[in-house]
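Quick heads-up: it's one chain on its own, the form predicted alone, in structure tokens.
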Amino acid sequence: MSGLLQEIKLFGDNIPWLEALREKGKEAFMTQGLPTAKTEAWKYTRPRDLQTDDFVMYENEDTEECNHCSCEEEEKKDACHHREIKNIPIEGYEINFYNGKLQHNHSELPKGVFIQSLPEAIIYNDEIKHYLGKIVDINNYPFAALNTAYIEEGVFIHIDKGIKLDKPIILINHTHSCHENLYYNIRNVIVAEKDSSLEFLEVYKYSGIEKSRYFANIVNEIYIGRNAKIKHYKLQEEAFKAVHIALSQVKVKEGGEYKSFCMQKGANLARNETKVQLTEEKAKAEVNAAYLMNGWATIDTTTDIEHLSPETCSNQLVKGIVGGDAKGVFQGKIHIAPDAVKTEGHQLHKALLLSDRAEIDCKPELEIYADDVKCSHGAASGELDAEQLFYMRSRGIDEDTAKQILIEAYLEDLFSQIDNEQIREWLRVSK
């Protein structure tokens, strides 16, 4: 644990409310420590790699050139200084991070749309105090507590009442191996006011030395006002020795809608966790995900949907494809509060096992404390259909191509629910 608590100088160490928030995060993390086999929420996903003391958090530095490399390989040195950031082939308003550090962006934004770096918002925008750290339960989420202890990098996105954004906001974090055992935290706050709507795409990409090892710790706080809508997409494609842990905490008011899709296919250990609170009547959530993995990776998809008011609705569909010695984890919880009558909550998890050594751990949960509700959950796992494979091979299709066709068909109902055509087709290709 000591390797993750480091003495570095942070922005705003002279701002009392910010320092108090950081101190609460540090205390909460020290109280909980890293999850163990006895930590129920982490019983299937144990972050052993984070128990070492060799992760390094770097203070803000000149973003034009990397002067802190410990690289000895010439190919690594050359790649470091180029710092090439590849654009995503989707039209939108881009926000770029490099190794967890926000780069300067100059995109022109429509009226009523505000994007500030977190430090800018803390200094110049008092409104951030109403949102930052207000809905994340740091006493039960140790990595969110750790993220809170080091709040510095991130963005504040605010959409005014009635504004409907015409293009998605695209947040791209490019990690490169110019730092050994890099460790960084990113905190994003997204607010959609009444009757507004936006699409938000997160992309986590890696380039550099193949065996690079690093730890990315991400927290999103998302506030959805009355009758507002947020569509949230994510692609996690980190290095195969990396650790990626992310929590999206979402609060939805009356008539608001949160729709998300996350595809994970990278990292040695990855956990994408989504907690949604449907706090007022007729709030809705749709939380879908896919994970594709091989090798020795562990990829965890965890969801927690809280129905706290009447006539709220949620749907979850998660599908996994696991090969090699990899391990897939799904934990999904639906909670129906005592007053949340006429509520609907549905959850389904399916997985394909592509080898005899692949593993799936699934833990669906329903907690229902109200009458007059409609709830369901289901889980299934299996292999590719041998008869279908035989049929395609008898028609001259080689085995690898036949398997790929079946996998694409298996995922199609997930991709078909992505409303943005550009994002849908790009994610299809990315898989």
The other form holds:
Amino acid sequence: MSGLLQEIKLFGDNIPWLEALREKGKEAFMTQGLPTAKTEAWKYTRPRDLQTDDFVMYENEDTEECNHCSCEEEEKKDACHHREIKNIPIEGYEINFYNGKLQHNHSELPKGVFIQSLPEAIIYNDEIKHYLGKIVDINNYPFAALNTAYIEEGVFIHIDKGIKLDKPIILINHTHSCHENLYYNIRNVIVAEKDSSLEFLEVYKYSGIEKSRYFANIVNEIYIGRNAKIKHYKLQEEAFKAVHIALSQVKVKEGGEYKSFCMQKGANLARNETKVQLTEEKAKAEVNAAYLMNGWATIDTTTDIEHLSPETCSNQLVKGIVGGDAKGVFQGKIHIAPDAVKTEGHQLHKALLLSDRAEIDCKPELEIYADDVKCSHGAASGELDAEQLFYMRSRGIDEDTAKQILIEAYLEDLFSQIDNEQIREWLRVSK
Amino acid sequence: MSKTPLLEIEDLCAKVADKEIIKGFNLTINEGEIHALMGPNGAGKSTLSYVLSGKQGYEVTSGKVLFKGKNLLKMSTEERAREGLFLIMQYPVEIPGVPVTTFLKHSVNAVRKHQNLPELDTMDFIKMVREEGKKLGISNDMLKRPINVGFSGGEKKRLETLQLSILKPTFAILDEADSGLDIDALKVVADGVNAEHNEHNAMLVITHYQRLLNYIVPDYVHVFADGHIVQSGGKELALELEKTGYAQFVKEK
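And the form predicted in complex with its partner chain, for comparison with the form predicted alone?
Okay, now the whole complex, with that chain kicking things off.
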């Protein structure tokens, strides 16, 4: 029995459908347990950090104020006093989480858009029942099962048909090192109705002590209606001993479009998994990612794109930069169902190794059951070009700066695909 | 008039991948001088330019090099550049994803910082680069493109010359600056280089052919064969070589 299943009081334990859903999650997690060396989907990324049984989930009131923690050590006290993180220089509708708990909702939203906390939605909004837990396959995603067992924190974002949101919705989760071995689940549900469009930026940061250890388990369920469009950006910049595991499960209807870019550069163990189902004709997905890492970290980018209808289209571009003793993992699957004719699925993974000890594991998988499709995949890894470095240094640029310039150039084709200028520039300097 | 030595090379020996290429090379270049180094293919001309700019893989086994009286060989590649050493490369590398201006700004400010000059802000920098670029026929569009990507041979050398004109080095090495250039491009590059030359700086023009020396006129010409200088003279030596070729020097070994 994993230490990750803990007895805590959750909101709404008197709501039968919610309790039933949580119970299913718990059972599914118990059946699967933590992935082991034999679990194919996790063969390169072993969640050893989670086997220690010392992660603790806190009930709501415990983490509201920093004063609850025992700030005895000077270092910690100091960190506590600097709990504010700098504002993100992007105009948008902000949702703030602190240690995995929703703090406050953004203020005014345009007509046709609402953001509710998950408990709020569960109590007042029957619609949530159609979405919550409906597309996540808990029997094959142990961490999604675990997340389901503890559904409580998170938001429900809904945008009405035809509404095009002017500014991005920005979800910032800020983990602070007050609590040792903190562990939390966040569950978000995002629904874009027909012809609507929405930009969603997720940011995971920490403050306080750099080496604080915690476990964040995130699940997003994303529904994209006919001809609707969601652009999903994410920056994962957790503390360097943290564990961050996230799944975005996306369903795209006819002519709809899901476009994502996830940049991961923090945590000791991180996995960002994106599963997209293109369920109707002409649905599109673009799943891009970058990972930049050092030290002993393992950062995993896993994708699974299911083409279930004709003329669906997907593109994936994933680039990594790995130094130190770090390990980058990319697993990318394209599945084309028998009916999905005239479909296109492309995937490219490239990585730069900055040290001899750095490692890249790449597993592309193409499952094609239809004729008349266009599919491709490619993978390449290499080092920084010595001639390019020499050229820049011979012009007075120091080696570190030269490397930074080359790394930025390496990622340029990813950044240039980000349409929102503020997000693009911010991510560019965050790299 | 007593001359101040800028670059003093004494008994320099260097190897690449365990092969001795530079063998007892001696040369002193004073302020205000232009020296030409001519020699057959494989003499070690490019190796010398890489050794002087401190490229990895080029190992100095003995000898010394003073630049403005300082030990050049102890400096990193970037320190040499900041001290005022500049190499116009024979085949400048392409760097996809890095716009020319971004690169130049880093470069100029690194050098300025070293010289205790204030860094240029973006506006001043762009203005300066555009003005200098114009003189060399470099369009604003070219400045926005990634370094050397898709540039013709002439454009690449113009960009090298632009860097020379904005970094204002005290000592420039032109490694086969004329290769890949038609006569018009050659003139533009030579004019750009000549415009930068003054009594306080110096140049080493490495070339296989005499052609370039019609445009950049040297004070001294040296024949370089088998890793060292085998003959030195005035600019007329270049013309002589044009007639006789290098065979006489190659035979010597």
